[in-house]
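Listed next as structure tokens is one chain, alone, in the form predicted on its own.
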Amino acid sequence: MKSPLILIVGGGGREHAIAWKLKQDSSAPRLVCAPGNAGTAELAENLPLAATDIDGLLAWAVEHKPYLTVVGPEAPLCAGLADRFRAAGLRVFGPDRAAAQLEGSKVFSKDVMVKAGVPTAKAESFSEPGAARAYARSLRPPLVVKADGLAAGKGVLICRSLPEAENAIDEAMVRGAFGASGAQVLVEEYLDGEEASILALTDGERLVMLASAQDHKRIFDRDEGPNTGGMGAYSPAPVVTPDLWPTIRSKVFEPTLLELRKRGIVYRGVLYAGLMLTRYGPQVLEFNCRFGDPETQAILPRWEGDILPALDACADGALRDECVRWVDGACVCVVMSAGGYPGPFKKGDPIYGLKDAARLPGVTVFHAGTRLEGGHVVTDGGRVLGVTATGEGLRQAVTRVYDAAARIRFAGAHYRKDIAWRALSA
């Protein structure tokens, strides 16, 4: 194949790792990331075009007849940019927004759940305030209300107390703190146990498992503190064991897949759940359209050999089981933020000691929220950087991320240090 040229849709530390995979394909890819970030620069050339820009991004398409476009993030599936892209004659790697509604809609994903006997929590749909305070009494505290639409990873609320709920649901359904997703919500019952990641590949009708991860979600140690977009993540996770892999395929991803066939929806992409490990088995949290960030930042480096074929099958709708093999270890992503996040914070602060961690062994270092001021590396956003590592164990990857995570600085900076802990503690 002579030189590919491949569209990132996206910024983040996500699209940077896909960016770092496919740079080290053997087809030698050119590659365009829209919009990048300071990370991204040095993989491809960065387009000024927002990932929500879809006619912008069509346009440029068009003309530049990319071999393939790579979506990274949920918002520009679930506005239909692949429908847009398939329907004037480009290749995509990503579901149609049919499909991407799996994870823009709680109350549309819960249905396909329901539908095809995936094992899931009870809820129900409300689109009144009054009525979702009256059934969350009817539950049995802690329980959980969900905003609907997409909300950045923020739209999930635990309560532990019935106070909390109805504070959740009228922040929600009253307040708007999620603008319109928030207008509808699903009040659900709280699922005890670990949580995984498990992401796989699919072209409509056959799918293949990625390798397992586990995402840490709130901003503190020891999983205290509001919910972030994910704060680390590390790869495999010793809790999905053997055991466990054909009842996830058989129990979640089969049965999903063939209830949309059922809708007339092909879904072609990544399909990601979130799953609660239950004394009861696997239960589907949640299902995302796309590579789970940072979970991606933790798998990708463990993919052996190149990732393009793998991605072309699924646009083809080819996949096979050789498309896709892992190198034997460990890899653990640490999420370093910006002061404040997950609420207000502040932009445009030097980074410095990037260059310095990125020599030490087996580690990378993920742009997340960066970009590029007269020629140095300054924070952009919320999640600024993924440090990771990878190691022949846990342990050892563990090490090596914080080594590389303590020679870089930048005002405010915060990150957790007890990635992996539920893996090394057990």
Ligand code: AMP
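Rigid core here is just the name for the largest C-alpha set that superposes within 1.5 Å across the two forms. Numbering follows the first chain given and starts at 1. Please read these numbers as outputs of a predicted model, since none were measured by experiment. Compared with the form predicted together with the ligand:
- Annotation: Cα of Gly130 displaced by at least 2 Å between these two forms, core superposition.
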Second form
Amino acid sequence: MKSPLILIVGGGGREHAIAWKLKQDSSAPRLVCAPGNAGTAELAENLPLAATDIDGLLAWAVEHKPYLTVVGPEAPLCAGLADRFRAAGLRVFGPDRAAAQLEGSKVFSKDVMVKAGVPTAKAESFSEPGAARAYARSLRPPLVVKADGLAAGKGVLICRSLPEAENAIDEAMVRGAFGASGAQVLVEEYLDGEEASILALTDGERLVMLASAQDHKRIFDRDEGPNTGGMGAYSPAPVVTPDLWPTIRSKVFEPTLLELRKRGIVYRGVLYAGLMLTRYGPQVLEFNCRFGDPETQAILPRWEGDILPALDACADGALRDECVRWVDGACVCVVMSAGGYPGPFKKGDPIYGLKDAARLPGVTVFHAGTRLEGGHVVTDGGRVLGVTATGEGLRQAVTRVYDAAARIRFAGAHYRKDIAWRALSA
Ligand code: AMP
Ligand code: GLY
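Taking the form predicted on its own as the starting point, write out the structure of the form predicted together with the ligand.
After this comes the whole thing, all chains and molecules, with the earlier chain placed first.
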């Protein structure tokens, strides 16, 4: 098919990276991004519809009949966007609501993992704070308290002591810090090790794992300060050694998809496993029902050739290993954030140096929180840009990415200077 129309739902760095990759496909797709950002505006038509405006998106799609809709963020998937689109005869890359519960409900996700025999932290779920506190007292700290539902990355509390854990339980269940998402909590054991993100494309039955990546969740260098949505990522993550791949496939992805099928749930899209590589092997910290952000910015530049046939195959139940190939080398993404993020931050500051940075070899600047104001790109979110560079190896990619980041300026700009340090110091 020539020039298929594709709707990309979302407006962050991940969606800009998806649009950038799709734009290079041999089928020359026409792209529409809802709502998109100043970066996607260069590749796509931006629709002024929020990613969670399912009625609005569906009305647009019924009228314009996109060949495929690719959903970036979790919120619309957990709210049933894919169900509604499929019921209207539209093709979607992204799981139905029932499958998206792997991310939308940590209680559901843990239950699937336990029934499927997937290695994961020992945990119990509670809908009553007294019972949660009693269970916490039976464990040895540190331990982890997790709000059941979506909490914009804030619902996981690592507790060094029992009083901290009791306080976390009260925050979620008594004081309602996460709203309805905290009505149930998981109390689980703490896992020690290095983290890695492994994503797999799946049509519900077959699966193909993507190149490994590692995220950097804390705001400051050396993993200090509060958690964020992710301050940078690199791929591959050498901590995922070749011997681990068959284990991750057979112990994590295959049993999870099988357990879902037993429940009558067909997962179509990308399944993201957040892993802790412990000395007892990989254990699942969490599942996400979508591409990671910023992992996607570090993974897609390494994807060789067309991506649309792979996304298509997931939607249609026709996934094959040959759909996915990688170029050698490495890729690093450094997130530039607005001053104050992940706390309150300013918007509307002009950004300078974008073209200068993008001219450097191997460099692509993905936009996240940006918009156009009078023809100029200004800041419009906490995570503003994902400066990305490929290289023959990680060292070259890191050198290039920091050369590029140094050329970009906006008021209050912050970025970590140590992205990929674990791999470089290994
Ligand atoms: P999640 O949203 O479940 O990935 O949790 C966010 C972050 O909390 C993870 O990336 C880990 O750094 C940390 N985390 C979650 N669960 C555990 C656990 N059981 N043990 C240690 N760290 C954890
Ligand atoms: N980078 C973490 C996430 O996408 O959830």
